[in-house]
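Just the one chain here, laid out as structure tokens, in the form predicted alone.
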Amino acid sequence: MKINEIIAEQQKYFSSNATKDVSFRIKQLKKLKQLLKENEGLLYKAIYQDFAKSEFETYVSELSLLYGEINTFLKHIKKWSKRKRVPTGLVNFPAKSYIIPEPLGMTLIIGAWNYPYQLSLLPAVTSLAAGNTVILKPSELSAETSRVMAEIINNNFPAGYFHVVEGDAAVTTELLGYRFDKIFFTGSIPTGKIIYSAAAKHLTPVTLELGGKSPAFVLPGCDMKTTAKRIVWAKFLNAGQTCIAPDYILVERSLEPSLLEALAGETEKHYNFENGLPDNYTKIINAKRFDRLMELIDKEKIYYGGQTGKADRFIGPTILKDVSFDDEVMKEEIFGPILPVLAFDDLDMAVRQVKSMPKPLACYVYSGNRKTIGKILQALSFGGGAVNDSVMHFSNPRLPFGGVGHSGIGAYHGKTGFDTFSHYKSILDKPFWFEPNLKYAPYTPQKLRLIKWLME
């Protein structure tokens, strides 16, 4: 189908009010979950073809989160969709007030390639749960996963309700020429600006999930072995192609030697490349991004790793030391398996340096000192994060996920996602049997005194 035909079908479908029926939404979510389960084999094969992601990591970092989010909506959607009574106040007596959640309408989801199932389907699931129709545009960089999502969804759902549109940037540009009721985008900051600009022409609300340089502070009182283990897993998961991965480490100088040793030891333990690419390590998505990452590696500053293979789009976990904020690797989000370690002598100065940069999507603090932890969490603005862990805050549907400033606009997951894709309609409901003359002319000092008492 042509894009204009899909748009027309979606407008017609939403206008029918079919999606406003909560039982209909529940049925469709159950159907989608069943389809994903039935086609897991195809999903695993496609993502492996794109960048050699293993079945284990695909389930843990993608499908399990989708199933969990669907289950959350199935459990709570009836409650979240009900009208909610709120107090009215004496000035409107006698009356009742309530808020009605309603879907926004036709939504556009533009997914990302690094977690192609999760970052495309999770916001789509959220929009469907809120009662909207969805056009999903996956990233063309992960071509096989895009193809298999289109096959599963387009063969099983009406185009007017839920449809995948494949293609490159030209297709996205064409889609953005139409008026949607909501656009949800996950991707880079430069592309996010383009999406935001296009949406503004139609006054379309937008949620942008972007990125940034997310710091990890390693401070006195931390368990160094556990700290290194958690950072290594979070950083090199998906070969570092994770928007909330620790982008760099800020470590108190006295701890730097022990941290570097622990990081190298944990990396050596979990990533062995003697017999080729292991099943717990993915490729870089394409040659262009491989070349970009190679330019960020200063060979003079490699503490551990540095193995590469252009033919296989392979960059091994690489730890850099003696890095400064002036180095190329610190001037943009890395989005790859390169971990710069920066030592500092003064925590306040380190915090000021982070504050001088664009607000990151995540921040992590490893310490046993609750006062210091609280100081950093209060001083820095960032999307979300964790204390003594990294990345795992994403797995809790009760924690809103989103950025701030350059790292994003808006949030989703669980109830927050339902709110993101809903409009809350406010209603004041009055009977006819009583209508005081207080607000009507003639205006008198007595009426004003009474109104002040009622309003204040």
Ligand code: NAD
Given for the second form:
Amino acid sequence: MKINEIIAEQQKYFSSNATKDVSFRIKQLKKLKQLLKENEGLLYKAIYQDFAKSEFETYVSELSLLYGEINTFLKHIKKWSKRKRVPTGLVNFPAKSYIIPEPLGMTLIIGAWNYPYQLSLLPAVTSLAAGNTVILKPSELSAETSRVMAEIINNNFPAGYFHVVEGDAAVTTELLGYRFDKIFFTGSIPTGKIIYSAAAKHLTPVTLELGGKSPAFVLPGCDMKTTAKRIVWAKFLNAGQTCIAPDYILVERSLEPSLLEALAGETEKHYNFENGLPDNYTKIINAKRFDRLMELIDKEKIYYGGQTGKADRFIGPTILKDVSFDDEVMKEEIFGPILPVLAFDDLDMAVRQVKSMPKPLACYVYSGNRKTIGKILQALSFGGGAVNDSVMHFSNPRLPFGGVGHSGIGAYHGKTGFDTFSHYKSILDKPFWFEPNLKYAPYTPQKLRLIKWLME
Ligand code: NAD
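To test you: the structure above is the form predicted alone. What is the structure of the form predicted in complex with ligand NAD?
Time for the whole complex; same chain goes first.
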């Protein structure tokens, strides 16, 4: 189907008001969940073909979150879609006031490749739950997962309601020529800017889920073994190709040796490369990204790891030490299994350094001192994060997920996502039987006195 035909179908479908019926939405979400369950085998196979992501990681970091989010909507959608009464105040007596949630209309969702199911389907599910129609454009870099999503969705939903359009930047550019009622984008900062300016031409609201360099502070009082275990899991999950992975570690200098030792020990325990590439370790998405990551590894600074294989697009977990902010690896988001460790002497200076950089998507603080934790959480602005953990804040649908500043605009997950894809229509509803002359001309000092008395 051509893009202009899909757009025409979607406009027609939304105008029919079919999606405004909450029971219709519930039925569609149940159907989607069922389809995903029935096709799990295909989903696992496709993602393995794209970048060797294991079934375990795919379930834990993609499908389970998707099922969880669908369940959240199925549970709450009726309540969230209801009009909500709010107090009116004396000025409008005897009116009542209420807010009606309504869908925005035709929405465009542009996904990234690194969690190809979750980052495409989770916003799609949210948009459908709020009563919109969806055109989904997954990333062309994960071609098999894009193909399998198109197959499952396009064979089972009308194009006017939910449709996958596959393709690269040229296809996205064509889509962006049309007016959508909402664009939800996940990807890099440079592409985010392109999306934002294309949306501005149509005054289309956007949510931009972008990236950045997310620090992890390791400070006195932390349990070093558990700290290292949690960081190693969060960093090397998906071979570091996670937008909220700890990008680098800032450690107090006295803790550096024990941290490095614990990081290496934990990595060794969970990723063993003695017999070749283990099947629980993901590949780098393509040769271009592989080459770029290789340029970021300063061989002289490798403390642990450094095994690589170009043919397999494989980079083993690699820990770098004695890194400074001037190093190449600190100049861009790494988005791969390279973990630089930077030691500092003065926490305030380290915080100031982070503050001088673009606001990150995430920040993690490992410490036993609540006062220090509070100080860092207050001093730094970032999308979201965790205390004494990494990445797992993403899994709580009650925590809005999104960036701030360069790391993004807007948020989703759970009720926040429902809000992101809804308009809240405010209504003042008045009977005819009471109409005082207070606001009407002729304006008199008595009327003004009375208004002031009411308002102040
Ligand atoms: P990307 O910006 O290259 O691609 C994202 C999407 O934009 C793809 O669908 C792609 O086809 C499309 N696209 C690419 N170039 C385009 C152009 N010129 N015009 C129109 N569309 C274009 O990003 P990526 O490589 O897929 O993802 C990596 C980045 O995404 C990292 O920076 C990462 O931090 C970020 N990310 C953020 C989140 C989040 O939730 N905040 C999640 C995952 C990834």
